[in-house]
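A lone chain, given as C-alpha cells: the form predicted on its own.
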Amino acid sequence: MKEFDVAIIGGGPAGLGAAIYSGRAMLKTVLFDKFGTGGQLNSYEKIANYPGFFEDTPTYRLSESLLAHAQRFGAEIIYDEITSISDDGEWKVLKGLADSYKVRASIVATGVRYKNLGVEGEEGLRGRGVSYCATCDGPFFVGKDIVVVGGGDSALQEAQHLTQFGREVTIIHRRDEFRAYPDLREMVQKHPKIKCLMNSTVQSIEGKDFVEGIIIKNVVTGEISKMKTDAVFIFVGLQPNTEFLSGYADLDDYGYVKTGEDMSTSKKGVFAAGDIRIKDVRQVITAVSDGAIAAQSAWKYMSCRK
C-alpha cells in the first residue's frame, strides 16, 4: 500500500492549488482524480475573471498551468476514484477503485456537479438533446432552437455561449428575476438571440429518439403550454460530490462540508477546499485560495505530530 504525507482528492482548481502549496512545503503529495485534472473548468470554454488570465482566456490554459505548477513541486498525479476514508491510528486509509493508500493528512476537493431537473423525459433523452454542458454539446445544435433552464450565473453564462450555435436561445426561470450577477442579467436581456421566459417551469421533456419539445407551466397563472425545441440545457443548481464522506465528516443538509476558516473538518487531519465547502462565493479564485489554506493547515497539523 503506497504511503504519502498528504493526499488531495479532486483535481479541480482547489485540489491543484492545494497540491502546489503542499508540494512546495516539501510534503510527499499525491493528487487523486477520476478522469483528468481541471474540474469544473472543463465545463467552460473561457475564463475572464482569474488574475493574470484575462481577455477571455481558454480555460484549458489555466488548468494546464495549475497542473504544471503542482508537478513542478513534486506532486504525484494518480487517476483513481476514492470511495471512502477511514482512520488507522495516526494514518488515514483511502480506498480507491484501483487501490488503497495510507496518508497522514487528506484534503478533500471533489467539487460539485449539476443537479438534475427531475422531470419526465430528462433521463431518457440525456445525451440526445438533454445536456448539462454547453461547451461539450453546443456545437451539435448549430442553427437549432435551444432552451436553457435556470437563473443563476451558470445558466446565463451558458446561454450566452450557446448563442454561437443556436438559432434562438430561450432561458426559462421559475422566478420573476434572475439570481445572477447584474452584468450577466444585462447581457442576456440585451442579446438579440436570447429570449427570457420568467415565472415558468419545465414540466416534462418530450421526444422519441431526440428532444422535440417541452411542456411549460406558468407558476403564477397555472397555464400549461408547449414549446418546440431541439435541445434542453439544464443549470438548476449544484450537488456536492461528498457522498463518500457521509457518516465520516460533518456535512450540512445539502451535503456541503462544514469547515473552519483553516479548512479543517470535524475529522482531525482531514481538510476540505473549494466548492464542496459551505460558503457564499464559489469561483475559481476562491477555490484556489481554499486549496492553499488547506495545504498550509495540513502542514501545521503534521508538524505538531512529529
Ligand code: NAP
Given for the second form:
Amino acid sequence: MKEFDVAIIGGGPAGLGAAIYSGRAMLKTVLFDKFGTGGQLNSYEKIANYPGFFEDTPTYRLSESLLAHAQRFGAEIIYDEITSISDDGEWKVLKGLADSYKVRASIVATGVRYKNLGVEGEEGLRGRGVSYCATCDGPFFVGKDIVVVGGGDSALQEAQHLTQFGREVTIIHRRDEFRAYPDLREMVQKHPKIKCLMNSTVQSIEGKDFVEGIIIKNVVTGEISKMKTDAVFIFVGLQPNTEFLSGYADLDDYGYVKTGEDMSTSKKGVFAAGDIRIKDVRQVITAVSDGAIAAQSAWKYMSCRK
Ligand code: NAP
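Moving on from the form predicted on its own, kindly provide the form predicted in complex with the ligand as a structure.
Everything in the complex follows now, all chains and molecules, and the chain you saw is the first one.
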C-alpha cells in the first residue's frame, strides 16, 4: 500500500490550497481527484472576485496556476475516487476505486454539487436540455430559449453567462425577491435578454427526446401555465459531497462537515476544507484559505505525534 504523510481528497480550490501549504511544509503529500483538478471552478467561465484576478480572468487560468503551484511544492496527484476512510492505529486507510492508501492525516475537500429540483421530467431529460452547468452546456443552445431556475448567486450569474448563447433567458424564482448579491440583481433587471418570472415554481419538465417546455405554477394565484423552452438550467442550491464520511466524522443534517476554527473534524487527524464545511461564505477565496489552515493543522497534528 502506498504511504503518505497527508492525503487531500478533492482537487478544487480548497484541496489545491491545502496541497500548496502541505507540500511547502515538506510533508509527503498526495491529492486525489476523480478525473481532473479545478473542482467547481470548472463550472464557471470567469473569475469575478478572487483577489489579483480581475478583468474577467478565465477560471481555468486560476485552476491551472493552483495545480502548478501545488506540484512545484511536491504534491503528487492521483486520479482515484476515495470511497471510505477508516482508522488503523496511528494511520488512516483510504480506500479508492483503483487502490488503497495509508496516510498519517487527511484533509477532505470534496466540495459540493448542484442540487436536483426534484420534479417530473428532470431525471429523464438530464443531458437532453436539463443541465446544471452553464459553461459546459450553454454552447448547445445558441439562438434557443433558455430557462434558469433559482434566485441565488449561481442562478443569476449563470443566467448572465447564458445570454451569450440563448435568444432569451428566463429566470424562474419561487419568491418575489432574489437572494443573490445586489449587483447581480441589478444586472438581471437591466439585461435586455433576461426576463424574470417571480413567485413561480417549475412543476414539471416536458419533452419526448429533448426538453420542449415546462409547466409553471404561480405560487400567489395558484395559476398553472405552460411555457415553451429548449433548455432548463437548474441552480437551486448545493449538496455537499460527504456521503463517504457518513458514520465516520460528524456531519449536520444537510451533510455539511462540522469543523473547528483549525478545520479539525470530530475525527483526530482528519480535517475538512472548503464548501463541504458548515460556514456562511462559500467563495473561492474562503476555500483556498480553509485549505491553507487545514494543511497547517495537519502539520501541527503530525509534529505533536513525533
Ligand atoms: P443558494 O444561495 O442556496 O440559492 C439557491 C436558490 O435556489 C435560492 O434562491 C432558493 O430560493 C432556490 N431554491 C432552493 N430550492 C428550490 C426549489 N426546490 N425550487 C425552487 N427554487 C429553489 O445557492 P447558490 O446560488 O448555488 O449559491 C451557493 C453559494 O455559493 C452561496 O454562498 C453563494 O454566495 C456562492 N456563490 C457565489 C458566487 C459569486 O460570488 N460570484 C457565485 C455562485 C455561488 P429561496 O431564495 O427562496 O430560498
